[in-house]
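Just one chain is shown here, as structure tokens, and it is the form predicted alone.
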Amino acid sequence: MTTSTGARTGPTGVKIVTGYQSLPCCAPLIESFVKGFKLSGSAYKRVMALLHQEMNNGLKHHSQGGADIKMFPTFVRSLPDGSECGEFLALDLGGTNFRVLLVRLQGHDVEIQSKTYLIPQRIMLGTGTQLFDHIADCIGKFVLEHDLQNHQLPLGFTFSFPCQQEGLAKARLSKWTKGFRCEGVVGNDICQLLQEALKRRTNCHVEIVAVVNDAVGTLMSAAHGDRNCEIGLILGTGCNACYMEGLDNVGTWKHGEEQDHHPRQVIINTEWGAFGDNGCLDFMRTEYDHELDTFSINPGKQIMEKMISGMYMGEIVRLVLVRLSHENLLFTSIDRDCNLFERGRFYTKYVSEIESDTDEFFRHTKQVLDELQVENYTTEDCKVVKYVCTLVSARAAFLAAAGLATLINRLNKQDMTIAVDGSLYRFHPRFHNLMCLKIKELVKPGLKFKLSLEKLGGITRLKRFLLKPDRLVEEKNCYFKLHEKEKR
């Protein structure tokens, strides 16, 4: 391996380093090991190609329902212009916090107060009537602390996760992701159990009136300021996409013909985190990754999102080292009860803290290994550690750009905006940078675009909905089952 000759600046302004550190004289050993994970050019043109067939199969009404890619419309018909004005009530729903926030928006001025609550293991394993009374709870109590509890207070609801939208303000669970198996939710429309949630445990008359998704609220937030953004991106806990697509490709829109004011023209929701449930992506995954999957909460689900989002990366690279220190070509003298060898241990967050490492001293990756209570690690270790993080960290930019990729040549527009909004996108180091340089290689030739971090980080997603209804369609870290110790 090659050290590396250049540095980049991220999204964050963090110089960053581009190339691999340079590995022992145990190399060829270890990448015996991880080789699975550097694929080709042409692995990632293939990978375009299917998900623009799971694309179309999803938007075609035949081919609709056994598609892994749903493709979901979602009622948003034209984009934000910067007139909007109001006081709403915001709820942010993805992962295992969710935020309420008050916004109060006057054109491009913006006023947000907010505050994040946890949600408890047991809650997102119990029943859909405790998470949502869990949420009425806290948002109660945030209407109190901010003596809204007088006022008629529009909310938007900002929900992450698979649905079938029938209209601005309800949607149906599709099925759960992200670590989340609360029982008598899918099938049954979210809006309408918060609501009951709010009438239940709440003297607060909030009323909800818009459902999105992170995904389409990112796009939404970032295209009230950048006319060339058409595509929303979410690379965090989970991984999803939306673009702006023509009507006329669209068999599963229901609204026939009818003429209206709208432009002919509907967000798409993608949910691709399913691309290659059907094993279309087999040919690229790796004895981790089916590992992983295996003992994941939903076996045989989300695959993409497997080889990308930040709930499961952290624990793409703690499989990688295991096996190596297994191998005896890692942690040679390593306690087999250190923290390590724990099912979910190995945080993504470690692995951006572990890449932001650009000299020899390795300063973040030995913290990462002291909370791991490795000890006796050496520099080669150090070094070896560094290299599978950024082995993994470029397969899922790189499928991520891939992706990103496909809907940009399918726009087929000279220039493109992409809002991208999420946890791994904003503090990983390299993932700005590796999604640049791949998309450039991926896209048409003339075919320009920019990724652009939504600066809000999507609090403003809702203002749309709420504020400028009538432009609308109108109304028609539990991921493991068992925290068990790692066995040789």
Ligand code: BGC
Given for the second form:
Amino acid sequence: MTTSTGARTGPTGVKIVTGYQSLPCCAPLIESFVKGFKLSGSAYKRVMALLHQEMNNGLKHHSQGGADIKMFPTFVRSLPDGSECGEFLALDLGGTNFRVLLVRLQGHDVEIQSKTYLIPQRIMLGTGTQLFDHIADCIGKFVLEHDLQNHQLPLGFTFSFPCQQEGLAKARLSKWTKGFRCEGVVGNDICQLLQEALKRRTNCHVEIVAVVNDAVGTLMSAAHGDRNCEIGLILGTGCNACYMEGLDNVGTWKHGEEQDHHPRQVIINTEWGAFGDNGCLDFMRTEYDHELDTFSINPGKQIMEKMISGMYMGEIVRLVLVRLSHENLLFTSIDRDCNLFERGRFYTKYVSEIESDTDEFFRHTKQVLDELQVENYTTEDCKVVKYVCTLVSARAAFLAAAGLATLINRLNKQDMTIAVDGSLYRFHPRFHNLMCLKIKELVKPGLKFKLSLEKLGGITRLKRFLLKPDRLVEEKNCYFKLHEKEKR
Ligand code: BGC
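Requested next: the structure of the form predicted together with beta-D-glucopyranose (BGC) (the form predicted alone having been shown above).
After this comes the whole thing, all chains and molecules, with the earlier chain placed first.
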């Protein structure tokens, strides 16, 4: 919804203003340090042309090896119909936490209990054995707490990292992303590693029956209620998209001529976060992007993700603020030992909070600056901080929009729903509207689209993916019945 002043209502119902905020008094000088974030329409069109080409490379057998965007075919060929029953565990791993869920289905009733466990950084950067042992230990405790030691429990695993899927419960990790770098996992089947750890560390009867990427789970979940839904998008700690592709276009599909009963299509997990790793996005990267990359745990990797996602956005803002402060254009009497100068201390949730300030009191902005131990800031400083946030998040939203517009144009369907999930999209007050504005500008005339927030996030996702992927029924002889109660 748009009002006459250009204010819109975001997904969380917060009023937002879509344009850039007006600049404070020292504008021209400040502007020279941030202008790299303001990109023209033709820059985003260039991104689209490059992305389209990279996607084609990823889909072709002969070029996938060298392609940055791997376009992994998944094992999901058709969407669930909701006729499943049982009791199962679900595991969600992809950020700094992981969640174990117990889902019980009794007739039409669904009971879900869940617990979130922290993954300490030493484990995120340790060995694969430590990681999977830790997960297995937590599952073991969860099973004990719920008195399930003697139950046979199928487990569905949402594993939000790039994997070459070789079966419904077989996925080889192609590389770690986000904050993870556990030794000895890349190239191995993560289901097998977890299954072995479960055997080593617990006495419980848990069997992994399916593994799915979060973007794929989001698409499956939404497509059940909306037949126009063909794209899944995650804007959270990381960033990724998937879509339904015709098998004839998937040169990397290894399963020969399909005589099965599935439609000739498969969900492609694009792993587009890696777009730009070959340098093709360098024309739009700023000095702050380069610095962030240099100090990341995976330099040169996940370039598009580093310009968009929640793991990095706050840090980009911090780097700009630090630069402005060094130039004496901001916080002129700041103590250089305060938290603002510490890498990683400006969280992306601060960006959302700051941008939700709509008046000159800057309540949230001040709260954030206090948390960062910035002292003696002025109202002008608050304006600049907010301005920097709007620029960094607008570029992120526009880049994600360019990615989506590329997919919408490829699919070329009249009406399309894009299922979106992830904390960045969920909590940022302007992301949704900024994306819609830019997509409208970039899609072929006449193509309509709708961005739809996955209402229950991970929980719905996990339920959906256990709904009825046929292979799960065929391969494992597990049968779940789940009645979807919540209305989308
Ligand atoms: C991973 C994807 C995942 C995305 C969102 C990226 O870093 O490579 O597999 O879907 O984060 O969680």
